[in-house]
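First comes one chain, alone, set out as structure tokens in the form predicted alone.
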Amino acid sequence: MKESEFAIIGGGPGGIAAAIVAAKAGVKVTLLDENERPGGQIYRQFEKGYKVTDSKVLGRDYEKGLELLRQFSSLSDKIRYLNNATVWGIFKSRTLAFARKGTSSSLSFKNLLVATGAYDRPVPLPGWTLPGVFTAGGAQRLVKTERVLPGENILLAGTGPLQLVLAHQILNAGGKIEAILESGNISKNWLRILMGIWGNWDYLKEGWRYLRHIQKAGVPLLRNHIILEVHGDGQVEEAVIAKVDKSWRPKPDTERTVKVDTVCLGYGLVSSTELALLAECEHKYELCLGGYIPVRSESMETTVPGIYAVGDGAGVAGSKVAIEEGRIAGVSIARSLGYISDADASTRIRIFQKHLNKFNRLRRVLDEMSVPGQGLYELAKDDTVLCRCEEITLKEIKKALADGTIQAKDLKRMTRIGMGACEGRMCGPALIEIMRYQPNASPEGPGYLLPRPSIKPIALGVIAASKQEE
């Protein structure tokens, strides 16, 4: 089997930036992307057949991504790009397995970069499985790349900047928004907010533009509010909302019901770490950064030599941070392979690190404002389904916890939670938070639901038709 000098999993901003820097230095790069075209979620490109006549309608993120994608495209002779490639396993022999075009292939690597991104934080609450309940990211993809509105009368509930971005895009597409519920507290420390914004004027300008658009459209922005439950007969028909305290618990006598047909939940993101866990990289818990994330050095290398991690899959921080981390990883790998000198690498990394520090300063402030409160994980009732795949309710989880189970992996064995097709993506993040707040919680934390190959559903026929990459 031929060994790849540098394999990258993920075609988002971090993976693309690393590929560009490394390829320019002379490194032979192979990038495996689950999507049809590079860009990831934030710089997602349209499918063939669509034509963009006014890129401004799609937002500045789309326009900013075009230059990065142009650089990537210009290096097509130096970067082997495998699209529609779903990586489903990493093994101790420094080999990864991926499904593509109806077959499963294996690829040996010398260095590996995991840039798998993040996904919307699942929040179990009564009615969250009803048709018409979307995650913010899912709704954004519909509006942004499919030009389809998720509904006619929409309620946005959650926290963080993505709420404003999604609202702006829905309004641009002609949609109607009943209200935006913001659970976080943005007014508790204006001095820290100012320090975080200082030097990040693009963020401020962009946020203000979204906010003005929302205000002009007459959309109510209800601060310190949360959605308690969703009602409907086979479809969303109404939602119950309320004011919350600093722990995100509903305040008495503030509940009211609003008539909507669509609910978009956007309570931040959680890192997609399944492949890093399979590679046996050490992880640590950071709630603000998306839960359990890989432990990394300043060069973005994990605790497993030769395996690196960048972007939201290594700690949710946004596209600008992902790009700078990708560049640092790309330079570090080029140096380790002897393509650039230590002095040259150090000079470049200092520049990238300076940019990274600036973006991280703002990110930390936003994290403090939007970190989920304990009340968010008290919304589910006994009959609320936590694990959709195995149809396991909160009541079943409570029973196992009452029996003394304090580790997520043990709870998985006892109840089958996380054993379905999603491998715990939908239930795992909420389960960990629920376990953390239990009276008998382990001081070291509940750990995580250990993934197993294949981490995504792969047909047996595809695996049977496996071949080695040459």
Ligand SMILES: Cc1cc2nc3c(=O)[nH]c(=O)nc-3n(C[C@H](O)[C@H](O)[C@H](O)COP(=O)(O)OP(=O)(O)OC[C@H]3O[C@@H](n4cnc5c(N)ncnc54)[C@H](O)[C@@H]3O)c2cc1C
Contents of the next structure:
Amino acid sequence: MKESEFAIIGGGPGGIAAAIVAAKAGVKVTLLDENERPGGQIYRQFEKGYKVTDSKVLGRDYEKGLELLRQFSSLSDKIRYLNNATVWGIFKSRTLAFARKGTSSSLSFKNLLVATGAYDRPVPLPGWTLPGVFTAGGAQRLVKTERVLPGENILLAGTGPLQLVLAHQILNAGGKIEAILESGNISKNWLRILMGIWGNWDYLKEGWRYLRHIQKAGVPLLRNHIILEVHGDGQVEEAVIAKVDKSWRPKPDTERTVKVDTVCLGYGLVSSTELALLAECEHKYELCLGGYIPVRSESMETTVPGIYAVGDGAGVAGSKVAIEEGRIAGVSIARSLGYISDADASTRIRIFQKHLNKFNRLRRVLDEMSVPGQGLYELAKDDTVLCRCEEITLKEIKKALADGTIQAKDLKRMTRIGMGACEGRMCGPALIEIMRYQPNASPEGPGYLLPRPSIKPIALGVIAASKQEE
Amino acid sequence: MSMVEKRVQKGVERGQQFEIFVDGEKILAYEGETIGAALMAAGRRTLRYTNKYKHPRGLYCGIGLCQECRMVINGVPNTQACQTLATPGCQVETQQREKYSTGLTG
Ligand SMILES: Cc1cc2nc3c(=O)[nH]c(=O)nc-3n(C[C@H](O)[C@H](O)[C@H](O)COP(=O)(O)OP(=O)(O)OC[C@H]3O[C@@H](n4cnc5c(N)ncnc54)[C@H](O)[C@@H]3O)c2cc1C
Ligand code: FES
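Pass me the form predicted together with this ligand as well; I've looked at the form predicted alone already.
The complete assembly is shown below, putting the previous chain first.
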């Protein structure tokens, strides 16, 4: 079997930036991504059939992304790009397995980059499984790349800047927003924000533009507010909201009900770490960066030699950080394979590192503002389903916790939480937070729901029809 | 649901228009649109019912992770509506219970 010098999982900004610098240095790259076209979450392209007539639909950042994508496709003789390829396992033998076009193949690698991105932090609350409740990212995909509004009267609830992006896009598309609830406290941090943003004018201008747009449209942006519950018969009909204190706990007598048909929950993102966990890379807990994330060296290498991780999948920090991290990993791998000299690599990494530091300053401020308060994880009631797939309620979890279970992986065995089709992605992050706040919590933390292959549902027939990668 | 147009006309032109069938009923879809989006545009929000409590579920993450949008598409159960492009005449059914017998892992 032929071995790939450098395999990349994920065709978002991080993976693509790494592929470009490595390929330019002469490395033979294989990039696998599960989508039809490259671009990842932020530069997700329209499907065939759509014609964009107004580039404003896409936003300015997207234009920059297109430039990256152009470079990527111009290197097609050096980069082997496998679209529609879902990686479902990584094995000790330095091979990965992926499903593509109805069959499963394996690919062995010398170096691997995990650039699998992130997804919306799931937050269980009463009514969160009702049709009409979307993640902010899901709603954004509908509005931005499918050009379909998720509903007629929309409530945005959550925290952080992505909510403002979504609001801006919904308004631009002609949609109606009842209100935007920001559970954090933005206003008090203005000075800090300005200091953090110093040298990040691009970001500042965008954020300012979104805020202005929201104000002009007359949409209330309610700071220190949270969504408590969603009600409806078969779908969303109303939401209960309240004012919160600093820990995001509802203040007494501030509850009220709003009539909406759609709720978008956007509490920031959490890293997709299933593959890095499967590869047995060591992980550490960082609440601001999206939970458990891989431990990395300055060159983006994980604790498993030859396996690197960049972008939102290695700590949520946005597309600009993903690009610089991808470049650092790409150059480091080119150096380790002998394509470029140590001196050349160090010079280039220093430049990327400088950009990284600049963006990170801003991110730290934004992150601090939107770190979830403890109250967020007290919204679920006894009969609230935590595990959407296996329909396991908070009550069942509490019972197992009362029996003395303190490790997430033991809880999984006992209750089946995280054993369903989503592989623990939708229940894991909240479960970890709920366990962390238990009085008998283990000081080392609850650990995580250990994933197992396949990390994405693959029909057994596909795995049976496996072949060796040519 | 009411008849308010959910497809945004501004900024993009869509490709070919065609019909798809959802539980036997005709709805409109366009080339390049996912089945999930076509259903949202038609105001059909329930995509499946759960096994244990028979609760309705709809499009949630929209990016292929949560598995809430699993429907029976052209006879194949557990197909993600948010990841599957609509094709002329395709047959979509609300999934009543998961059919693990077809061998879905994970
Ligand atoms: C839904 C959503 C909406 C967002 N909207 C905005 C926005 O409007 N503005 C903004 O600044 N930032 C936005 N972000 C954040 C931004 O997208 C990210 O910061 C940026 O895309 C990170 O780049 P990345 O390369 O790390 O990951 P991504 O861009 O997420 O790319 C990861 C890629 O890996 C693929 N992948 C994952 N697992 C596998 C697997 N097992 N096999 C094969 N392929 C796999 C994914 O499909 C994806 O294509 C959004 C994020 C999400 C999740
Ligand atoms: S809506 Fe989450 S997988 Fe389709």
